[in-house]
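First, one chain by itself: the form predicted on its own, in structure tokens.
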Amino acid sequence: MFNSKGVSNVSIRMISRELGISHSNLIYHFKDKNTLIEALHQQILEAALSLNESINKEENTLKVLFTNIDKGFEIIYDYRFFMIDLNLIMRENARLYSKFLEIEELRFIMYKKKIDELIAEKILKPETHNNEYDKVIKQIRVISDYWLSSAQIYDANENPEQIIKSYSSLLKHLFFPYLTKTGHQLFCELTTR
């Protein structure tokens, strides 16, 4: 419901009814909207750090980083809502907000530590001034978690794999500049695929 209507359009009188189960039932589980918005995000959560150790066991860090892009923005996809109305989310709930900061700060270390995993794999050249990772790293972030509000704005009509793909691709590209000869060749090997 939250995927189809959006966070500020549905009550938890309108889930319980969907759910064909009383209010008092569901608020006993859940005492308001925030708090299943909470539950929601930790399954997000969960999905992430479940993809994340599945996929890290691979040898090729650029072929690990790509892999998470696209299952990253599947899971994303399946709690579109989320990251559709996160300033919403945001702003009403004081407790989710600072949870997500401190996600986004172990998000902002696992992206640095990829890159130099990239760099002494000569995949990715070395920085050319004092902390070009990070503004990449904060180009991610915004990619990552807006890149649906666009997709809902440019690509309604489009389905949902292809929405995924395009995203996905965009944000793989942020990368292409600071690759070196080495990275280029990797980068279209795992992008042609």
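Alright, leaving the form predicted on its own aside, put up the form predicted together with the DNA.
Shown next is a single chain and nothing more.
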């Protein structure tokens, strides 16, 4: 219901009606919409965690990064309301907000580390300007946070698989112009298959 109607258009009472239970019952388990959303967020985190464990870290750095992106996109798609109504949710749930910021910080550090690795492996070009890649990471952040919003507006008629594929491709292509020759070749191998 959150995914299709948007968080602001779904009330506790509507959810309980859909579930066929009384609204008091739903409130008994989740005292309001915010705690319900927190529980759903916990589900997202757990899915992301088990994803992280399942990834084979023996593969090359770029491949690990890209499968991480692909799988991450798949997971969040099922909870797309969370990203589409992100600002609404963050505005009205301080606890979730600070938790989200913490996770974002980790994500930033992870990308920074990965990029350093990729530079060391001569897959990415070294920085020519100061903090050049920091900008790239911020670009990544905006697209990671809002690709689902963008898809809702511009790709309403596409199917989920296509949407996920096209936007994860969009994200990966942020690296594209920074690739070395060998990086370029690897990129092509990873993305055409």
